[in-house]
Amino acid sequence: MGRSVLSQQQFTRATVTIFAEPGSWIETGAVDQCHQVAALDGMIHVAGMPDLHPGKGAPIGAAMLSSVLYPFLVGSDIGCGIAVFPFRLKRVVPERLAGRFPDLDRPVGADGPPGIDVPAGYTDQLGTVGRGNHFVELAKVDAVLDTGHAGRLGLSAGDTVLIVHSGSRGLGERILRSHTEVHGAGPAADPAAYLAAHDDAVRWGHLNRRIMAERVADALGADLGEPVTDVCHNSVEIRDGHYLHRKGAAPGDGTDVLIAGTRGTRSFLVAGHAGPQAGHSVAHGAGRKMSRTDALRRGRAKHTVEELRRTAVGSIVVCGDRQLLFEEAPGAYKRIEQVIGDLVAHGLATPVVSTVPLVTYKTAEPTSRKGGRR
C-alpha cells in the first residue's frame, strides 16, 4: 500500500481504493461513480487510478473485480490500447514528416492484408485511428529513467519511437450493443459468449495498431521493429475465478505500459507491479480534467486553431477536425507528472523512459482525403 488513500471504505460488501494522493484532481463525480459500481450485485472491489474520471455510466481509470461479468464497465471500445514501436527514420524533420503521413482515416481495403486472418473478419476499419482520445505519434525518448530496465528494452535517449493508441472500432462497439440492446447495463447471460467475442475484439485492436504503425513506416520511409509494449486497457479478464474488469487501466502486474501524456507533454514508459488492491493494474493516461464541451469553450476563448497545431514542447499536430484540437487540447487533461507520481507513492509503477512527442496525428487534413498532400 502506498502513503495515502484518497477513499478506502466498505460499500454494501464491495471495497473501494483511490490511488491518488491527496492534491490529485480527483472529481468527486467519478468517486461517486465508483461507489456505484461497487453497489452491482457481485462487485468485490474497486480500485481507481490517479487518473480517474468520470465516464458514461462507469468511471474511467479504473479496475473493478466481480463474481459477475457487467459488459458496460468495459465499454464499446474493447482492446483499446496503446503500442510502442521502435522507429528508425534516417532524418527527422517534425514539419516535413507531418506533411508525410497518411490518410489513417481511411481503412486499408475490404479484404483486410493479405494472408491475415482479421478476427471476426471485421474489415470495415481496420487500419484507421478513430477519433475521440486517439492517436499516432511519432515521438523521442527524452530521458532513460532506469538505466537497466531500458537496455532490455533496447531504448536509449534520443531514440524515435511510434506510439499508436487506438482499439477495436466498430468491432467493439457492435459487441457492446448486441448486449445492451437486450440487457442494458445488466451482467452478461451467457459470459463464455461474450468473452469469445471480446478476445476476437482484443486481438482485432492489436492487429488494428500493428497495420498503423506498418502503414506510417511505410509512408515516412523507416524501419519498424516489433513492438516493446502493446497493452489494452479496456478488457475484462479471469482473475482467481472472478471478473477483473478494466476501464481506461492497464495490466499492471509485470506488464511494460505507456502512460500517455498529451500531444504537447511527455508520456512515460512504467514497469507495472501493481498488485490485488489496486486490481492488478495502473493508469492508462493523464486523465481528463474538462469534459469536451468545457475544453471546447474556453479553448475558443484562449486559442485559435493555429495556435493549438504548434505544442508547447515545439511539436506538430496533424489534425483536420477543428473542434477535436480543443476537445483535446493538453489543457483539458491532467498533469502526467502527478499521475506517475501517484504511482510510484503508491508502489503500483517504476518509470522506465519517458518520450516527447515531435508530431501526432489525430485525424487527416481535409485535402488528403481527398487525395493531396498538405
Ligand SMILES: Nc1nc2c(ncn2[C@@H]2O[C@H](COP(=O)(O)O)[C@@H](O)[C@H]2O)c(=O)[nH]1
The other form holds:
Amino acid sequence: MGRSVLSQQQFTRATVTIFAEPGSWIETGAVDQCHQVAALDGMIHVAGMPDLHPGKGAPIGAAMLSSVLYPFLVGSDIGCGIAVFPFRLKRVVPERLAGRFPDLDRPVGADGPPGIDVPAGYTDQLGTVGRGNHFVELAKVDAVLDTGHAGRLGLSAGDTVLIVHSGSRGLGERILRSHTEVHGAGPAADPAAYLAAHDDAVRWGHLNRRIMAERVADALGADLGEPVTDVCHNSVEIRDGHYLHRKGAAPGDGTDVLIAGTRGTRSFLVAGHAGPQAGHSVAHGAGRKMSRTDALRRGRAKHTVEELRRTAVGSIVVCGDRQLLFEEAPGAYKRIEQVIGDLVAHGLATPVVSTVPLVTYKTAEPTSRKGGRR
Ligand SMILES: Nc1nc2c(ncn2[C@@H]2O[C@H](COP(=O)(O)O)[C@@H](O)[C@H]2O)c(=O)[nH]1
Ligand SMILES: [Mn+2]
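Could you switch over to the form predicted together with the named molecule, since the one displayed so far is the form predicted on its own?
Below is the whole assembly, all chains and molecules, this chain first.
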C-alpha cells in the first residue's frame, strides 16, 4: 500500500487553481509559470492569487505546497512583508510632512552600532527601505468597510496610519545565493539549515519595518502605535508536514492583511479566511500588469517627472530616483478593486478598511540626503 501511494504521488501532477474572475487581468505567462511549478518533484498544489503576475522563473502572487523545499520559489527577499502602524500626528499637511521624512537609504548603524540584538548579526542595511516597489507610506483611513472589525483594531475613518513595505535586504539575498551557487533551482539539501536562516530573515524583516516606523515617527513628531498587522508575503511555512511556499502571497487564514494598491490608489486591509485550495493565502498587492521597461517607456512618453510627484489622489511622492518614479507609476499595476473583488467573490477575504496615500516615500530626494547615499 505504501508503495502504491508513493508512485501515485510521483506520477500525479499537482493541481493548479487560479483565484480570479474571468474578466480579471491575469497574464498567460504567469499561469504557465504556475503549471511549470506544478510539474516540479513533490509539488502538491499551486494556488494563484488575483494579483498573480510573472516573476523571474517562478510566479509572483502564488502559494505553492510541496513535499520538497525549493528556496527559489520564495526568492531572495525572504521575509518581505507589509506592516500597518497607527500613527497619530497633530497636524496633517502632506506637503510639509513629505519634506521631513528621514533618509531611509541611510542605515541606523551608519552613526555607530545600533545597540540592539539583530537577527543573524546583519546590521549593514538596518533601518533602510530598499529599492523596487518597497515603500513607506503615510496614509489616511478612507472608508470603514467592516465597522466591528475595524473597531476591534482601533481604526476609524480619517485616522492616519504608516504602511511599511520592505523585506530582508542583503540578508535574504545572501541566504538564497548560498543555496543557488551550489544547487541552482534545486531543492534545499538541508531543509532545516535553510529554514533556520529563513527564520532569521523573517525576524530581520519585522525588526526593520519597526525601526523604519520609529525613524519616521521621530522625524515627523508622531505617536507610533503597535502594528495592527505585520505579515510576510515571501516565506515558507511547514503545514501538515509539507512546505507551503509563498511568493507574493500573504497568510490568509484568520489573519488581517494589508493588500497594497499603488502610491496613487487605495490599499485595503482585509480579514483573510482562505482555505487549503487557496493555500491558506490571500493576495499581497495589486500586482504588476506592465514590466518595468514598458512602464518606463510609456511613462516617459506620457508624463513629466513633476507630474509623477503628485498623484491623482493628491498625495506626494518622495523619490530621488527618476527612473523608479516611472517604473513604479500607478498605471504599471492592476486595479486593486478588481483584486479585492476577486478575493471576496472566492470567499477568501472580507475588506475591513481602505486607505488612501498622503505621502509615499520611495527613496531620498538628493536635497534631504545627509552624509551621502549608501
Ligand atoms: N500603497 C502602495 N502600494 C504599492 C506601492 N508600490 C507598489 N505597491 C503595491 O505593493 C505590492 C507589493 O509587491 P511586491 O511583489 O514587491 O511585494 C505591489 O503589487 C503593488 O500593488 C506604493 O508606493 N504604495
Ligand atoms: Mn514585497
